[in-house]
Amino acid sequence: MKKFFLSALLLSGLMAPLAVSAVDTYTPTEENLQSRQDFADRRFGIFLHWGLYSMFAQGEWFMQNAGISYEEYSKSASAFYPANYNAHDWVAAIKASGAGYITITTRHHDGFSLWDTKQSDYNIVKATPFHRDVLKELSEECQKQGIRLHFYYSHLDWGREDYPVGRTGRECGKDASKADWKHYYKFMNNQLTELLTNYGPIGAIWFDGWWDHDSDPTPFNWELPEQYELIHKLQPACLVGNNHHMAPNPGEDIQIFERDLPGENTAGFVDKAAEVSRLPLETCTTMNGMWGYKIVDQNYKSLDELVRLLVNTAGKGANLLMNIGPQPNGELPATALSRLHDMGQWMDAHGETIKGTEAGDIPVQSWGATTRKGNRLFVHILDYKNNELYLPLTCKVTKAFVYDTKAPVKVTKTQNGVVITLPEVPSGTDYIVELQTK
């Protein structure tokens, strides 16, 4: 096992100033540190916002943005029917991407839910004309394709009456008077054990919305570490992430990141108290700006753009999930079918310099970024004009060559590292030399 899971047990039981009660310790089971390691290994992520958001092609926080009344909101669900829907294709893409993973959204904030649970008739068989389990379509279609599929899962309602009001959601018509939180907590208990029993193996629950009521004046208590209990009872495997910008809570066996690489906060999701931990890091963000389809969204990023972002987050020692948002007809957007195309003929050329990688000896720089695999040191230049570049290290470099061309690359000891000598000037999206070291 790589070197931060061997600290797991340890790291674990960090405390942080969350809004938690009882369980102030954690202690991951063998399954669970594999896990850990084979979500590290793969590196690259795909996330699928989808539901009824879709249809609107305004975001996935069209309800609360427009302030629709929850009663109006839920009557699109009789005019959902995504004919196109095919898990075969959507899997398929994602998995010659190069992708190793699918994050989807079994219910967001609006309260919808993608699968037949029996806790809610507000689901995509039961209140549409669609009538299909897409959740059980793409589970098996994942286990058939190899693919490891994660469920996000958000711990705030806009619609139900038994969720205690947060700071969204208060245009919605929902009467705050009938808060329930111990029947929304068993109502949510009881969604995930359906997910976690029903759906095959499930790599992680992803939550979100904690933040919802962290600016009430006294802290709310979301039950998180009894949540977490249940999820590892049920599937020991399955590990546990909660994009509440904050640091790890115990039994949290990933650290996610939005927006941002781990240790930066240009979006200003991070809290301050929100170290970067030695758990297994995630940085998610979107392949256009939004999460959610909105028709009038085509900023997509261009391959080059989607490179150095895995380069940079791997550079990291972090995963990059990268969002997708859905048609309301059930097909993926033909731009982002195109770069996930793309990135698949990238990865198969150069996807061993990421796929189970560390963070390589040297942090991210302005001109590129380092991984490790063994005494194998991937220099990515990124950004750089010029033939010589000087490299900080403290290992001994035995062999240097062009990742592409195996060209040889001249290497000059200095007293503080060495200095690599490039046969031309570094071009292209990604420049990489392999060093060989001891």
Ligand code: GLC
Second form
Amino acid sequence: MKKFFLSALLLSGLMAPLAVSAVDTYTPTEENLQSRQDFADRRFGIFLHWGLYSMFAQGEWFMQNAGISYEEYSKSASAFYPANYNAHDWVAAIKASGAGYITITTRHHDGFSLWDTKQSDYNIVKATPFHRDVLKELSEECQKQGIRLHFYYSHLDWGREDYPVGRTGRECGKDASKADWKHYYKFMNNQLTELLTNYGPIGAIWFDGWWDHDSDPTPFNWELPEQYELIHKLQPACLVGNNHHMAPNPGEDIQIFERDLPGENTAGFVDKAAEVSRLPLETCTTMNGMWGYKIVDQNYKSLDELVRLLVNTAGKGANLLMNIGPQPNGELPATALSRLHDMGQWMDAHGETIKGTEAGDIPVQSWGATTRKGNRLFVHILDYKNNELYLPLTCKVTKAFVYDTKAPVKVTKTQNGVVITLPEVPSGTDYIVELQTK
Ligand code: GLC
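Could I have the structure of this protein in the form predicted in complex with alpha-D-glucopyranose (GLC), to go alongside the form predicted alone above?
The complete assembly is shown below, putting the previous chain first.
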């Protein structure tokens, strides 16, 4: 409740006397605000990119990158039989990692739907010999095991002729003259209605593909406000996020950063880093290099790297959404499973310094990051080889100790903060010092 509820109240108060702009017309419901806080408190989620592309084992852009026609590509559906898919095992492994939510691709740019949609036969139940609604199974397991489920949904479609072709998917053999936006928009909204009606509580809809029309000569009208309204009407607690790489639009409840921490621009998606809003923030990135399963990509981040990423993300007050590309046989790759297990061990011992925290008093530094929970300030020392560390704090420190060993830490007041003296030179993945403050 705390942070996002208060900031929304503050915002509506501030906005009231101004002229009504589109931003002001979206007022999140209380359920939505609570869901934002719940989302933010979870801090760590797992992204799953899974679909027909997994079979080609070259990432989720295979159809476009290899210039394959939709007609040829779609034949692969008749061979999709993920025999070892077991929703219970996926959810259990992900939950054990300390993650609080799963975001799965319901329909990626290749247009294939991973559920029993009535809007197109190009789906897992009708077009494949598997005939199982994998999203239904996943949603039931998520409810059973008590983890939030989010749905990724592609705004663009490389196969459907009614989708007005953008800057991608031009090699996929569509007859562009058949574009029919109204028809496509209705199709999307009907699909979203199914997803928000038949699959239990959905924590968020995660849109992607807006950028497909970002270089159109005249701005493309995606009719987002009406679509967002539909989502909020069907499930008021469902958060809306859009991976458009810009500051949020009206109706969006979270702000997404792709392969970048909030405020950074290393991925170079737009010419400048998107302005960081007051909405809950989420950074998504890959555990290896690719989103969809890529057989040659064994470049997995080490446990150390994953923990540091999570700590730095939490230090920015943001969630980390870490991607895994399940295999075509329905299993999560062995290395990913092993990382989930190791993350779980780290989270079991240190999760409270991440989950339910806010960005700490000191912005992310070269030596590490800080997170705060009430009067507890966690100093995460990631890279520092000295036992004295200066912290520019304005609050009063009443108690200080090493989080793991409880060994006392000496605190010396200086003119602009404090110097903490540690019982040893920090070592390990994340050397955490807890400061209790007033
Ligand atoms: C990009 C890619 C897409 C992936 C997404 C995840 O937008 O186009 O394949 O799903 O990033 O963030």
